[in-house]
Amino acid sequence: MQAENKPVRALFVGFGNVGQKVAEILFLERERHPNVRSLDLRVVGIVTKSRGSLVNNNGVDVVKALQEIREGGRFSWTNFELTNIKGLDAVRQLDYDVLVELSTLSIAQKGEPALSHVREALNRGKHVVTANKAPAAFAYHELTSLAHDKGVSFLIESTVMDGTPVFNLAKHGLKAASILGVSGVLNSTTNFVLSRMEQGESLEAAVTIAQKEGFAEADPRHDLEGWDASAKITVLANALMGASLTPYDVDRQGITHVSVADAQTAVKAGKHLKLICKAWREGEQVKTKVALEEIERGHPFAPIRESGSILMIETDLLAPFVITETEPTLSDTAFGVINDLMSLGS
């Protein structure tokens, strides 16, 4: 896509902890990171909610950006580039070549405002990279035949497992197989939590650190009710097996009712609490299932800890096989979304 000597010009729509790790790798830390050198990304606009927007057209400095929202909490009111424009109108009216969404998961609002800013700038032919379940979890199919139609691109490799690249595995990687299942543990806060409960650290505690080192949101509800860990099993049956599912499809079940001593006791039984997600095939239909389970400590899933996940793929032609992510940071969902910027057009 990108031209010689031709910046991507990108609209960011949410500006939080994966929005700001982005921009940071890719301009304050750019030369720590060869490969990333030859993306040229210029930043018209930066949207947010509640710290302000920002928006030029010969490119937004996104450096002083960073700076004040560091410093202040929010865009400057001294800040020339500030805007009051909102998201949906952004998407509508500003000139780039790819909307960066990353504003935050929507469940009871089946995916608002994030699935109208997707579909919008790909009716209008740009190209999207989000790292927001929500749009492939609503509305996968409808999103990928708009892209397609379009000629151009929408990208989700950071909604699942952060930046580990499961969709590009399945793109490149499987074309002679056929996906029969999926499962793992894809919710980190979760599995963070239940495993400091192994230790006798309260379900409250393990929240409050899983936010202070930047993986659980403020309103823990969405990991902790088991919304999060169904959005990304419906995204993997949307874009995996091809499935026509919503969130609101899956037979869920979080963790706010487990217990320290609940924990502890099936540790003493050779077994450990995790919130598993699954997706398999009955006949022509995918089921979609996020349930507590008490998985055997030789089992490929008894060792993922802390903030780590793990997906196993079946399909009818490799035996299972698994794809582990240890102690994960935002710079690994920030990877998701730089990789998807540096793929747009091939």
Given for the second form:
Protein chains: 2
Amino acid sequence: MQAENKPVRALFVGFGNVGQKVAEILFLERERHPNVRSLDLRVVGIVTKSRGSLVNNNGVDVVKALQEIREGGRFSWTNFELTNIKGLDAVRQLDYDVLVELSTLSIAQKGEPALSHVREALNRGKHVVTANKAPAAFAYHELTSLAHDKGVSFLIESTVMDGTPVFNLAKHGLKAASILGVSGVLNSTTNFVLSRMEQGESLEAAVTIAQKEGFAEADPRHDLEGWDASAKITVLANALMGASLTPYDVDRQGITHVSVADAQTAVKAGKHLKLICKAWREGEQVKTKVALEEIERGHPFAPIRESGSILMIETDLLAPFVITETEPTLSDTAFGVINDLMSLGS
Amino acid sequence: MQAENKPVRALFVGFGNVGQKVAEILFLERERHPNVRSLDLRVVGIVTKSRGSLVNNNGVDVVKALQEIREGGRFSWTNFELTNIKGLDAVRQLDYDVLVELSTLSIAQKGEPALSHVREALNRGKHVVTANKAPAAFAYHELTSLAHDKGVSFLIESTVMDGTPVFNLAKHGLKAASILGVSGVLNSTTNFVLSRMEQGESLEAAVTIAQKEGFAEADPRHDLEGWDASAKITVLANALMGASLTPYDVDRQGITHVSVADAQTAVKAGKHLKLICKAWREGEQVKTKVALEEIERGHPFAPIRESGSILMIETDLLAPFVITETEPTLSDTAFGVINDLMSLGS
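Any chance you could show the form predicted in complex with another copy of the chain after that form predicted alone?
What follows is the entire complex, opening with the chain shown before.
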């Protein structure tokens, strides 16, 4: 799309931390990031649940929008671009090239409303970029085949390990390989909490710190009960191993039952408690599991502390290899969204 | 090229361990590797320096060729495909789609003859896939711009970390990022030797084991003096950071001066000696270095033992991330070549 020298028209649904960071990088910090400059993005709509919604067919004033959120927590009542449009209506009616779906994952609602937004956009022949795990965790094959039929992209790089290349790596770097299994530590909050519990901090105190540092949600149960990890391993199983699973199919365990004594006993035995995500093949089936495991000190997953993530990929031809994300920030997730926006149609 | 349902016509120059493994996977083990089956390769020539050369415009009998090498160490005198053609003549005269350049890197000869093979093939508008570091270490920008002008591919995935995705990862997964620096442990032989010296083995004894295990060359000085590592960091600097360097530009150190006492003293202090490759920016310039460093136990590079490799990539938008290759075999390098063969023209 870039080759045509026409701006890419984007509709943002959801404009929380990730959406704002995407906008900051592209509209405020553009000069500091030379490789994003070739992306000419025109935002024709920003639809949110609690911050108001902006629509402008000639391009929303993104700098002003960011400033309003910073100052008032929402788009200003005086902003002439302000409308009452809802997400699904915007997806159905506005004139855009790509839907940027950044709403929050809802396991209880089986991925809605994000799933419907994505399905509708693809049906209209629009590209979709999403950092929301829901669509790929609940309907990966339906959506990829719909995108294929319509000749558009459905890109999800930021759904697992933030923007660290996982899906791009597999799509381009593992064409000749069959992926036999993936495993890793994929949820920052639980890994951070377990690291702190090893040092004697209580689960509750550690969660409070994780919330302050900005990577745990206000309601941390989604992380602590293993749902975020389950969604991630489902996306990996669906996208990399051809499975058709949902997060409800994962053999799931969380960390709410872990005590400080458990964490410290493991350390004394030279081990670390980690919430490990796994997908593997059993005959024609792909199985998935999220479970607390004792990891030996020499294991590739042992060095991952605090908020980092790690993923091991096993294939039929390559020796197992590992991707480690050291200290992710919001920029990492925003990067993945921007990288996807630069990959539309390719 | 696959879409046309015509076989890809390949000319192999060099047919040592890697070339034979590529041929084994594609012609003997095909059924065990479902994702390579879509690659329909017709080998129209195999040119070697010491094993003879085979040419057949309708396709060399690769299975017979492999058998002859296994039985007699070279192509048989009775093989009707046997010819006296030399590498450069084959590259200039035969009718092929892709040159698979697998000859040995020669630093002393500034990358020749591989460099000329690749240049000639690209000039003829042929794709090039190579596991030889020479072309990208000595003339990356000349060759990539030549390939671009001719509308063909120049693919080098196997030159660093065997086939573990590095160049594909950067090309597709880091479009939006500027790479600020790369560093890592990239030479298996020195890492293996240093690991063994920590356990009291002499340098010479450790080299002998590495040779037996098949990853050290018959003449190990290329590894021990840091030339292989220098070639690799040069390829990374050229391909990922826009540098125009050669291995002679690297501030290079080897491990021949290290004693068992040095290695064991480091371990007692909680550290490991590693031969670290680095490329970083200084103003407009890219600098490169290969040097022995003491790595602390908690450092991301510390866990790499024996023949593994590890690479850290730092960018302007993503937190530093690390790719670890655990226990590479010949399959890893062959995989990279095959993955490149499946990526021609994309």
